[in-house]
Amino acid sequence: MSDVVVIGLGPAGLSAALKLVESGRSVLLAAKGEGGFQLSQGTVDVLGYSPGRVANPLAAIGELPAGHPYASIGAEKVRDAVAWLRDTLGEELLVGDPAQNYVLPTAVGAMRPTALAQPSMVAAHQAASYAVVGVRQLKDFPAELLAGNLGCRAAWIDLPARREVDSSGHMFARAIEDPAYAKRFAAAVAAAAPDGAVLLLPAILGVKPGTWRRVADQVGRPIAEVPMQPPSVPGIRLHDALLAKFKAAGGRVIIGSRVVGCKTNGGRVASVTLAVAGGTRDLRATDFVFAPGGFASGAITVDSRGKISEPLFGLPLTQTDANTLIGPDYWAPHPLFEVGVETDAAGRAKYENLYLAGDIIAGAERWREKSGEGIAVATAVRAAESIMGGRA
């Protein structure tokens, strides 16, 4: 029997988890795959629209309406929370100030305002000018559509990961973890790179928090990481970091299991049934935190009728009718993802002992407004201290 299961291993998860087992509880954490962050930008986004672009997420954060999920937390709670987990990872993994918004440049030339980001991509902000350089291997990484949207110059390199004709990311950030390679790699780059004050680079500078500056420093000129579409190898290395500390703080993780269900007596959870080979597995706990995850990962699903529903727990939610819930307009608000579960001050639902934190929590479109990672690391400190504080 655990102190506390933690189920998912996204941000929210993993950032619960690290919490909890630092303070000395002993912890359990399941998940059915390896969580969101290798969907994400390998930024914390806080809050990055509200409906125009934010340039302070903090201050904003006082305006949004009463059923967003920071409006219990407050502000000040958000920004120790996001500060925690900068502070946590150290400054080779994440930079920068979550009352000040960074903006950087996409894939497509758009920008985006980001809290927190990695030391690799920082030198893009509020740049005079830009120069990109694509890597041929590299289809995921369309540097003549960055360049012509942000009016700059893009090159190209021909230079494969290995043998593979169409590398993907994550095979290039392996490759650059070799010094050879990353001095081939570098060298290429210099001598192609046209005139910009910062060079744009895709986000594949090695696997491991640092391993960029290696890179930098042989081409010779400031450089910036532009994150790409999925696996992204920015958010593996938060991933990694994150999952690699909870380990070492003595955290146990059972992944590729699915949790199907539960058992309860009293009103509290007294264990949650793993799928395993063969057969079932409980996992008792005195507490549990719910960090699976919403709609995407299918943490709260829709049927063919519309109804919507949370099948581990039968949490109540805010909305069951999906049928009036998208509008014809893809940049419209979409009420759909807004729903979720509401949760009392300490983050919890139905269950006196059962904490959620992450996307199952209701209020917010978070694709729309960037504050998914900052909602994660909120509402799973939230979860973790009112569980360290014993809050009834």
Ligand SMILES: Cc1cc2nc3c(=O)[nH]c(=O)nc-3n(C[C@H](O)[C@H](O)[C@H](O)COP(=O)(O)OP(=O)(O)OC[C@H]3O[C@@H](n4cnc5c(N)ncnc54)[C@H](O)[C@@H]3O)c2cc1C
Second form
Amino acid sequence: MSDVVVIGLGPAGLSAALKLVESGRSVLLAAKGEGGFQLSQGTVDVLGYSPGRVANPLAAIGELPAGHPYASIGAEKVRDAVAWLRDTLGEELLVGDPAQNYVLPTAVGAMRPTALAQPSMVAAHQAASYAVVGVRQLKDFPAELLAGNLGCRAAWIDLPARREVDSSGHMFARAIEDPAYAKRFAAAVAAAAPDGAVLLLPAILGVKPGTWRRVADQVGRPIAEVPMQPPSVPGIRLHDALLAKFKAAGGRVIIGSRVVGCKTNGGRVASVTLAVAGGTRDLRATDFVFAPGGFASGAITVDSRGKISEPLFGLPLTQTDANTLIGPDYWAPHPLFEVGVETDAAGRAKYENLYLAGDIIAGAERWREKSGEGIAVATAVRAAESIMGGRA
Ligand SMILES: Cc1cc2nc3c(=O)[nH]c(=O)nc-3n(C[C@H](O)[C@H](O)[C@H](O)COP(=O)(O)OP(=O)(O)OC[C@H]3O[C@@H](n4cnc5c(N)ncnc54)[C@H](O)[C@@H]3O)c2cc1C
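Could the form predicted together with the ligand be given as well, to go with the form predicted on its own?
The complete assembly is shown below, putting the previous chain first.
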């Protein structure tokens, strides 16, 4: 029996679990797989578009409609939650101000607003000029496309991480942890790139938080990491750091097993049922944080007739007919992606000890707004504080 069982290993589940374990609760975190950080840019988006590009996310939160997840939390609590994550991870991993977006290049050369970024990325914010340096043996970093869209030059270096001709970013990041390889890498970058511009490099500068700084010192010029396709090295840094802190504080983790059901007792959840090899196992707790993601992670499903449901707890959804929720224009907003569960002010739904966090909560089209991580962290902190405050 735990004080709290947290379901989900994305930004929401990890944040809630860490906050709770640091308050002295016994916490068991259960997830069927990795969460959204590995797919992300390794930044924390609070609000990037609403609908135009947002410069100050906290000011823009005040303008959001009543059904938006931020509306019931309020800008101050969102600021506190995001600042808590930044300060908990420390300035080697996250810097920035939730009241002021950075604008940083993506791997295809679009400029993207985000509230918190890794220190290895921020030299790209409002830089006067850029040059791009790609690595021939690294797949998924289109240096010429990036440079073309930014109107600057691309240069290439030849430096395999291992013997493969097309290694992943993670493989390069591991290689750069070796000081001898990092020195060769930095020398090749310095030789290939023109002077006088911020050098945009693929986000492969180490799996550990401070490694990029050693490379930057050796290159001797301003550099900025540009996140690439998943698996995202900067996202893995955030995930690993949060998980390590959770474990160090005494948290327990079960990864690779799916929660398939629950047992309830009156208006309370008594346990959730985990599918394990050869059977099932009941995880009992006083409180439960449900942070399973949304459509993308399979937490909300659509059947062949277009009926939308949340299969685990049977939570009520804001809409249930997918047929009416997708429009003909791919780029237009699709109400389907705002479908989710509404919560009370403490973050609860249906059961008095079931607290929701992250994508499962209705009311935002996260990928379009660039708000997914901010909502995840803010709702996770609300769930944790509700439990810590004994509001269940
Ligand atoms: C294509 C795409 C692009 C996006 N782009 C952006 C962006 O640019 N900016 C932004 O802010 N957001 C973006 N988002 C949204 C962002 O990824 C999510 O908002 C964020 O990951 C939500 O975090 P979460 O913790 O709620 O869920 P997730 O990160 O999805 O984590 C869910 C966790 O729950 C686990 N889980 C699910 N069901 C079960 C079960 N039955 N049993 C056990 N474990 C379970 C999963 O394995 C996982 O560990 C994007 C999303 C998509 C799909």
